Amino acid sequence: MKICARTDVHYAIRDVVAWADKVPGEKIHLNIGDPDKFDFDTPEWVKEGMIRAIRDGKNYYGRSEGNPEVLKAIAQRDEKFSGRAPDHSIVTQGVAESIEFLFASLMDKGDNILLPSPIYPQYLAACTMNCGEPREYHCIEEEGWNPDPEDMRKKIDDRTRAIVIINPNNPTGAIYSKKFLQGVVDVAAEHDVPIISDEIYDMITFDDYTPMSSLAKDVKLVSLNGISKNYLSPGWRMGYSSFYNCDELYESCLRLARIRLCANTPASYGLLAAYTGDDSHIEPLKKKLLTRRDLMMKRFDEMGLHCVEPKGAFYAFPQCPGDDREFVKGLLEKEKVLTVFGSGFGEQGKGHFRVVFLPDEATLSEACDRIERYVKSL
């Protein structure tokens, strides 16, 4: 049987689970960004929105782009958050489906998309699945993992179909400065390519944050968002893409949305409840995360592991001694702590490993004890 090369894809965050399955005993999982696996839960009013939709009989196929009241709530939320409503939006099965629609619409064989390195591996896989080239531009560790617009300029060409940014960032926890974001806008304008701005963590911020739509007013832009992280409902798979100045790209993505019929109708009413309810859960969420971030940063410093302080989301991306894959395997096998090797996030990720700081302080402290013991053993 011949298997197509486009399926030769990797997703390090879950690939390491296969390693963990072969290691006996209880493990501390620091590999996956799922708050609901720890001491966080979906807000009650968001749950009630989905439950009410099910009970009210909203269990039918919805519109392919999303039902009108849900799209209205998205537009109002985007306008409130960034001062600018999108021209169009499409509700998707998580941001992952938005990425699939966009890359399928933009890429033919030989085309490339510029990706920040380190990069969330879904984007690398989407290039492979669409027979295109993932072209990584550098983010600068010494400057808080901000992107390097000059490196973008060197790598862009007439087969470049989009520039991706992830802000707040996964895997580094960086929040891009306004200066660097403006540099990205300038490059996109010079070459007339759209920006794809993944903003799924835009409420989980510990520093000044600038939505790309507030800057990119004269360029083509698609912003990606959803309720998985901000509203603690990752298993619902409820995201969306918002389009600015790119009607043709919207129409292409909508055609693909029609082929898959629709996103999850009851879950989309959970999104509606989230965006029309209050955000009272956000400050307690951030307070918890800040305490845990600071604990982990202190311990990394004591271990001698250099780590840029995360400014958003719930990831840290410390450097590690030796080969990052071997480091992660050894840490798992000897200390039963599961993390993710940095090279799974692209070229710039080599020599690093990614951890989540979602667990409670006692669990994080135990994980750090084990990491420290392993580092000292090397």
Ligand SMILES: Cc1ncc(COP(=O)(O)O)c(C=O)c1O
The other form holds:
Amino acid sequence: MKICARTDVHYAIRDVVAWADKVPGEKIHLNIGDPDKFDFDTPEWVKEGMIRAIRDGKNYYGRSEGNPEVLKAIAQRDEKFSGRAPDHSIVTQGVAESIEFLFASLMDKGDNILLPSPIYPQYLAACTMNCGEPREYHCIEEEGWNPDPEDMRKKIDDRTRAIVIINPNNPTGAIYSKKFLQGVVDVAAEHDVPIISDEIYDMITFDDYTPMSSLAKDVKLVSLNGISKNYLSPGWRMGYSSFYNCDELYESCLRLARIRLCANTPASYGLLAAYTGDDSHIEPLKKKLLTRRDLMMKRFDEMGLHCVEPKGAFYAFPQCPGDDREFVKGLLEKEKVLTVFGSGFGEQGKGHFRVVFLPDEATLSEACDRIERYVKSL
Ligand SMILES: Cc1ncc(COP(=O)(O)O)c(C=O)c1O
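Starting from the form predicted alone above, please write out the structure of the form predicted in complex with this ligand.
Below: every chain and molecule of the assembly, starting with the one above.
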């Protein structure tokens, strides 16, 4: 049977689970960015929003772009957050589906999209799936993993169809400074290419944060967001894309949205409840995460693993000795701690590994003891 080359895609975050399945015994999982697998849960009022929708009979196919009251809540939230409401939004099955619509709309064979390196792996796969080239630009580790606009300028050409940024970042936990964001806007303006700004962690911040839509006023912009992380509901698959100054791209994504009918209607009412609630879960969430981040940073420092301090989200991306795949495999086999090899996040991920700091302190301490023992054994 012929299987198309464009399906030769990889997603390191889940690919390592197949390795773990072959290793007997209990493992400590530091590989997956799912807070609900640890001691976090969806806020009650968000759950109520979805349950109420089911009870009220909203179990029908919704509109392909999302129902009007849900779109209104998104526009109001975006405006409150960045001072600017989008021209249009489309509700999708997680940010994952927004990425699929955008890349399918933008890429033909021979086109490229500029991606930050290291990069959340779905973006690499989305290029392969659309027969396009993922072209990685540098993020500067010494500058808190901020993106390098000069490297973007070197890599951009007349087949570049978009520039992606992820802020706050997975896998590095970086929050981009205004200066660097302005640099990205300047490059996009010079070449008239749209910016795709993935902001799915924009409420999980431990430092000043600037939404791209507040800066990128005169360029084409799509911002991506959802409730998987900010409202602790990744299993609901509820996200959206918001379009600024790019009606044609919106129309194309809308055509793609129609062929898959609609996103999950009851879950979209969970998003409505989230966006009209009081966000009282955020401060306790950040407090817990900060304690865990600080614990991990202290331990990495003590064991001599260099790690840029994460300023947002719940990932840390330390350097590791030797080949990162071998390091992660060895750590799993010898100490039963599951992490993700950095090269799974693209070129600049090499020589690093990604951990989540979602587990409670006792589990994290145990994981750090094991990592330390493993590092010393090398
Ligand atoms: C940067 C980034 N974008 C998108 C996603 C996928 O989000 P969703 O659950 O909304 O599909 C993730 C999930 O980890 C992510 O880290």
